[in-house]
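Starting off, we have a lone chain in the form predicted on its own, written out as structure tokens.
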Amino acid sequence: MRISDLAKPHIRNLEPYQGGKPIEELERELGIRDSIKLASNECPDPPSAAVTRALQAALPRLHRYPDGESYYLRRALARHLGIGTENLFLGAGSDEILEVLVKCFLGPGDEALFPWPSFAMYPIVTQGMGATAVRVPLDAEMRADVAQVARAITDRTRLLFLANPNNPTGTSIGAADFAELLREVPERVIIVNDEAYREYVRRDDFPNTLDAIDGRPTLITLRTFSKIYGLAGLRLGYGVGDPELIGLLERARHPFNVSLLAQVAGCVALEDPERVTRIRRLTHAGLDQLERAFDEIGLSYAKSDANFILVELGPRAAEIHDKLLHAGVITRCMGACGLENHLRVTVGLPEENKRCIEALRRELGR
């Protein structure tokens, strides 16, 4: 008998998530150095030495568990937010947040529902918990097509995960979007709101949602620091909604599950709300870099609200991407999300966006 057969069959059965390699060990496999990562969507600037300095600090007590309760990263968020601690809840990540959520929502016979192509953690926790990821295709402008998700709503429908902005398109709905889909959503479906990329939203519009918490108790707002506050490598996210609701995930989640360096770096974090703009501006120049670039060359690209870009390359889209790996400029592939003909670029600092451009115009012979 195989240790596989014993498994439940719905995690057998599970496609687990691609991260890619250790940027060493590619280099080393290749045989090339000084490469630049533009695959996950991280940070390109390192942590200020103010968030340096506090870890360094705070190891002599890496001995001792971390609060259990994140106390006083909790009511900095909350004086952040202008929220109170009570609608706030602590993850390792928005990965775990979403774990917690499933192991309390879903179940064999359920359904969650999300847009598609999006951020790959969604079927996968959705077939962890034996439920049925169901897959509303994006519009012709890749956002997310509100009347279709609302008519794909059955009476197995429990969870709906919406990441806005979008991954891997960086598209993302406005207000009059996000309230029609509070108007059309039944309030016995959770509404799951990803708002891993909202700081670098270039859009007017946007929906403010943490307003619309209070008339909607099944609507919960996840946001991150693994993005614009570039502790990607902490693992730490956060949510906010009902009480009720947030209730409820803290009986689910584990103990201890936000690490004592992850909570010392958030706090200092959020006092530097001058890096966040200077990533934001830096952002936004790479993002009309790259587009500037893609519309020289003659490239089809998603406008984006994130800070990465979506660009059309055809059926050579793998072929460009290996090509381009081994020029030392690291891409992600979007074949596994039916994007056969698309890369996904992240913004990265000027001189690494102006190589990708480079190594693209090679390979493309524009």
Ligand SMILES: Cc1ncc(COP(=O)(O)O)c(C=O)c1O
Contents of the next structure:
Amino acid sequence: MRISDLAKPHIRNLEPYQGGKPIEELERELGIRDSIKLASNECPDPPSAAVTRALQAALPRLHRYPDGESYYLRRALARHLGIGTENLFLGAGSDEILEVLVKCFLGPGDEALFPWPSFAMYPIVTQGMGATAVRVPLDAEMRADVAQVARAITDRTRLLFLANPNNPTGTSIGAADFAELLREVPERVIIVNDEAYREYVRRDDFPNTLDAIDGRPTLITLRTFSKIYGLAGLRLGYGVGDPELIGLLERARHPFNVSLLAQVAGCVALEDPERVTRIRRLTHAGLDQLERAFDEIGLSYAKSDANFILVELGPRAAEIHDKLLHAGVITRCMGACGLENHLRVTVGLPEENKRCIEALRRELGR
Ligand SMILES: Cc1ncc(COP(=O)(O)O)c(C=O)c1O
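Structure of the form predicted in complex with the ligand, given the form predicted on its own:
To see the whole picture, the full complex is given below, headed by that same chain.
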């Protein structure tokens, strides 16, 4: 008997999410030091002293369960966003919220639709429920194609995932396209509007999706503390939606899904808007730095509204990725989502971006 034979077939057939090795392990294997990680769209700046102080102060309480309602964080976030606490769902990262959403709305025979390439977790959580993942190709500019998405909806479609800005392309859609999506997608389809990178967006016409929730009870907007707030290691994200939808998610979650430390850090991080502004500026300067270099080297890239950039390297992309790795520059290959000729580079600190550019130049001989 094989244990796998006992599992549900849709779990057995899942391709696990490809995370990287711990950086120390990678360095040991490759015999390198001082490597830089530009692979997971994290914030290059560590948490503020105020956050680490608050975490220190909370450590003696770790023998207690966290507050299952995240009372203080929920109120602070609701105030910050100008919404009611009943509109808010808190989770251990947006990843957990995706899991709770599919648990509520997907089963065998159902379809979840999403533009593709996009965030790797969408097909994983969909297939994990035995539902069918329907991928709708991006348009020629690598943006979500709203008309095509609308056309792909069937009687079986239950969920639509939209990453805006999109990962791994960094591209975004504006308010007009988003309004079209709301018009064209029937209300019975839950729209999961994933704004993990919202705080980095530079376009003026980015949709204000929290305002859209009143008119669309089947819309939920997800955001995270993992990116611009720099708290990826603590796992904290949230969803904003209609109270009835939020109430369903509340039924389906674990009672203590948000850790004590995540609640503490989230509250403190919200009190520091200057840090968000600083990281936003740092990221935009880093994007400009990378774009300028790619222009000089003659590489094409997608115009990014996020904290990473997708650059086209041609058929040598995987090989160049490995060469960069040996030079201590860790980026992300995108072959798994069909972009074999591309690398995704997360914006780092200025000197990290410089090292990445220099390694690329060396490798390409330009
Ligand atoms: C589009 C998108 N959504 C969600 C996530 C996951 O965020 P979290 O750390 O909040 O689970 C990511 C992480 O890379 C992402 O790219």
